[in-house]
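What follows is a single chain, given as structure tokens, in the form predicted alone.
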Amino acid sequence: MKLLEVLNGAKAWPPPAWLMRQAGRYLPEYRELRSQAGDFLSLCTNPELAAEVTLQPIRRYGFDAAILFSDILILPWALGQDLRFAEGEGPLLPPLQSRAELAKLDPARAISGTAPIMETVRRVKAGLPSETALIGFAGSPFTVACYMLDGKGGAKAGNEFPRTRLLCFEDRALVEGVIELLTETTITYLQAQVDAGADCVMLFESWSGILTSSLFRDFVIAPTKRIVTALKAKNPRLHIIGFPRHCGLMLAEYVTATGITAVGLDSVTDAVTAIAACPPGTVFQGNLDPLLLRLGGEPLTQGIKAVLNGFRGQSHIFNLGHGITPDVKPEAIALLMDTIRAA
């Protein structure tokens, strides 16, 4: 598998490619299945439909990897926190108010609650071409904690998760408790995905950019290191991709201290700067701006070539700096893959 070869340190040209949110609302075949499921949570927990959604972009575009179709908030839902997805609002949860409420969440429920996800992994693995890797994933503890404590996504840019940010100072013990619970259950959750057939796993730290450097070390680096250490103790050859979105100058420390195999880069991170900052041999993933997929044509082609050239000579997995948006035309993804293959 080309993706696993790069994760092992190979420098492939052209690089392997997959895209965050490659299975989703921009595909007409996804929208058709989504209408059958009823609601988003029902789709995520229906192994037959979730497996089909995971495989759709592989059939259409031939990506080098499939990523499990699920959601980072499946874990708090499985632990016992209510979750619903409201049209136009995204995920909604009752915010955890106290350590007493946190204590009511049950780690034992997570195993049975995520059983449908493991069945999806098994079905996808059985349906994939032999050359295509399967990526399992979870939200990193701090990012998932943001939703559990605020109850929804950030209201606007620059003011993401205001309650969580305040709680880091006002009730640090509550934040630490949530992260502790999530760290332990994430280890179990990801290990179950590996046991079910995932070839590698990814940790999405989508909101690391809202933390101070000291809090980043405590709430991002430390739990990530624990997860990586625990998973690799059981699976020494397991590859783990970390995505500390908008972590800025903390990038090198994240790579060095956590022990991840590869680091995903957001769209604002410069290739030259990232390569210079990180240890030699770092495997990079990213980092095309998803906006270019909406534009298509020459702007997209030039953006793809800029990313390819920026990481040429490095161990690199082509991807986006964030996920595909629903308004992208499928033809833009075809152009992207054609451009990469022709490099």
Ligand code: CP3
Contents of the next structure:
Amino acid sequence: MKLLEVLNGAKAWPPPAWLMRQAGRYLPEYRELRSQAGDFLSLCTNPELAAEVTLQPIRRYGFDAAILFSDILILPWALGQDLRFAEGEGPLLPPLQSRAELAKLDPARAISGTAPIMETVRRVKAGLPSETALIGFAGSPFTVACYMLDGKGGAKAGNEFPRTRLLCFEDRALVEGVIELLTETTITYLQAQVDAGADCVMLFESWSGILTSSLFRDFVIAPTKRIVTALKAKNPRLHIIGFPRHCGLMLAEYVTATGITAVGLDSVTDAVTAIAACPPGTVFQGNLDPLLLRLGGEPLTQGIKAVLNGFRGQSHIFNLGHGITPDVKPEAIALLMDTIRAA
Ligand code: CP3
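To test you: the structure above is the form predicted alone. What is the structure of the form predicted together with coproporphyrinogen III (CP3)?
What follows is the whole complex; the chain from before opens it.
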């Protein structure tokens, strides 16, 4: 599998490619199955439909990897926190109020509550071509904690997750408690995905950019290092991709201190800066701006070439800097894959 070779440190030209949110509302066949399932959570917990949705973009575009179709909030939901996805609003959870409420969440449910997800992993693995890698994933503890403590995303830029950020100072023990529970259960949850057939795993740290450097070390680097160390102790050859979105100057420290195999880059971090900052031999994943997919045509092909050339000579996995949005035309993704293959 080309993706695993690059994660092992090989350099491939053209690089292997997959895209965050490659399954989703921009695809008519997804919208069709999604309407059959009812709500998004029912789709995630229906192994037959979730496996089908995972495979849809592989059939259409032949990506080098499939990513399990699920969500980072499945873990807190499995542990016992209510979750619903309101149409057009994103996830809604009742914000955790206290350590007493936190204590009601049950770590044992990281296995029993996620059984349908493991069934999806087994089905996808059985349905994938042998050259296509299967990526399992979880949210990183801090990013998942943001949703558990604020109850929703989507606050205005610069004031994301206001309650979580205040709690870091007001009731740090509560934040630490949530992160502790998530660190332990994420290890169990990802190990179960590996046992069910995931070829590698990815940690989504979408909100790492809202922390000060000091809090980033405590709430991002330390838990990530624990997860990576525990998983590698059990699976020495397992590859773990970290995605510390918008982490800015903390990038190199994140890569060196956590021990992750590869780092996913957001679109605002250009190749020259990332390569200069990170130790030689770092494996990069990224980082086309998904906005260009809405434009298509020449701006898109130029953007793709800039990413390809920027990381040429490095171990690189082509991806976006964030997920595909629902307004993208399926033809834009076909153009993207053609451009990469012709490079
Ligand atoms: O990438 C993939 O194709 C795999 C599946 C996947 C989803 N969410 C499916 C999804 C993955 C890896 C995620 C991760 C995720 N979920 C993150 C981290 C990555 C990021 O985007 O920063 C976050 C923060 C979430 C939480 C979440 N889930 C939000 C904020 C939303 C609403 C956004 C939206 O587009 O509506 C979701 C819902 C969600 N997760 C959808 C999909 C396909 C849309 C659901 C639908 O069909 O209505």
